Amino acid sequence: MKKIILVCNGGMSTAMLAKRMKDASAEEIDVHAYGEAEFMQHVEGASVILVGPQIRYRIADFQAETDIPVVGISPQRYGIMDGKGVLEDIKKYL
């Protein structure tokens, strides 16, 4: 099972995409979500970073302290909660 990190300010608004993720891969995935805080305590083992468009300016920080690779999530998808969507534009990192 790949296992996919979401991280936006606090975690509330990516969780809710997460949910979605999840649902549209009939549960193949296991994808949380995490405020930039404290994502880093959760990335062991993680296939993927996927980072909300209101800390986007963040990935080249993010990216400077893993190997995991850290993508930014779509706006147009993340705004109207396409999990199905996110998904299908990350396939190449799973």
Given for the second form:
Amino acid sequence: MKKIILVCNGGMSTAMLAKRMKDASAEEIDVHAYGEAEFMQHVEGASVILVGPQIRYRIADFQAETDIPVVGISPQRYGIMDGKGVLEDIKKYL
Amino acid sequence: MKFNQLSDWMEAKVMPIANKLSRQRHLRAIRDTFISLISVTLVGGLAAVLSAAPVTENTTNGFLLAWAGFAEANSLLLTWVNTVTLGAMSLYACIGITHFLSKHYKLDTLMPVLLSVAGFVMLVLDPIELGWAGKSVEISYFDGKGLLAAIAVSIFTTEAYAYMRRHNWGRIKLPDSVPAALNETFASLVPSTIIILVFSAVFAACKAAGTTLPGLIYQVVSPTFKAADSLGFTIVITLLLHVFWFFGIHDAAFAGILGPIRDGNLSVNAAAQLAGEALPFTFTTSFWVYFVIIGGCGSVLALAILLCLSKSKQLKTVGRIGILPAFFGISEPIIFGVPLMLNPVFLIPFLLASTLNGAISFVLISSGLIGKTFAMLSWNMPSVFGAFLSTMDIKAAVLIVALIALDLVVYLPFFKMYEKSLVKMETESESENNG
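Form predicted alone done; form predicted together with the partner chain now:
Below: every chain and molecule of the assembly, starting with the one above.
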């Protein structure tokens, strides 16, 4: 099963998006949301790490710590919690 | 066009600041610690709420009277639970900061944590009597008043430990047959001894001066904390955080600085509440979460209501998705969905709504018209309930409703302006499709 990790400050608002992405993939993809302080412990085996737009300024730092691609979530998709759209955006990483 | 240039320029200036602030290792460790402390402080807050049954001499309601009876019969238990949770916040902060900072240095966290706790206990507890028959110590500085000492101890311990380990201070070359774990223990002996000796020296110096480390620090910085508990500070900090959010940047970058102030103030208030004393502080974590940012940063709950009633399909969709999260204090869907971020139409209300909430609440609370906060339940508790439970003053809940109405008025004209342009676009594209 493919795995995707979502990161925001506390893992709160990304959790909503994670659920929608999971639903949009018909539960085919394992999607988890974590806070910035803890997500690194959970990235093993993930295909891609998605970063909430509110902490997009951290992307370069995160990428420096891991080989897994770290990608920002489009603010527009994030705003309407468009799980399907986000999955489309990141197709090439899966 | 002009605005785009300006916002690009500003973003180029603001993003590096946010990044620098959130990368700074000490601020980051402090911030991660205060996020982790919530579960402990919540229990302390509950104990404080339970002990504060809203009864007067004229109360006849059976439930409230039973509650008051329970609180009185269990006052020792409730006070003790609060004292060792919210009221011992400095100890937990000391452990947390050491843990996160050690992880930053990729150190095994146990040893630094042990040393930090040793230093904290030595410097923050004040021994009264250490006799054979019994020992008693003074623990008053375990609450928010000891936070700065806790931060100092944890940062000193971890930095010193990491430095000495990096430079192999006192590492003895042992034969290969010695188990690795034992080798590690020996390697930490010299750094540990040096650190504890430093603590002992600080203790002796403070004692000679007739005080304790937190007592000394508190004396020096308490004017700063008092200055932070003011209308001016509330307005400035609210504006500043919202400027960051206007660029869609989370205010977490500031939590390393704001956390100790607002959480520290809260724990001092809680201790005062349980002791039956007047509460000293207005600006606390609960003040910020429940009174200033109603619906999350930007105070978007009022706007969410407007969005749900909108004639524009797009705005209505965003409103429907965002109103429930906003009710629970999460504003990201609205901020990125409308979007409010970098949207010149909403700049004024976005900054103004929370600032007005903060200023009005500060004046009413600090003047005593509405009770001060002494508990923090959850960042996601809806403001109306959070404001009531953290003050046990029903007037606080009324104030929140009034502030939501005020935010509605603040957002309304700008919302109308934006809605009009969207509706026009939507009808145009529809008629194009139909044509």
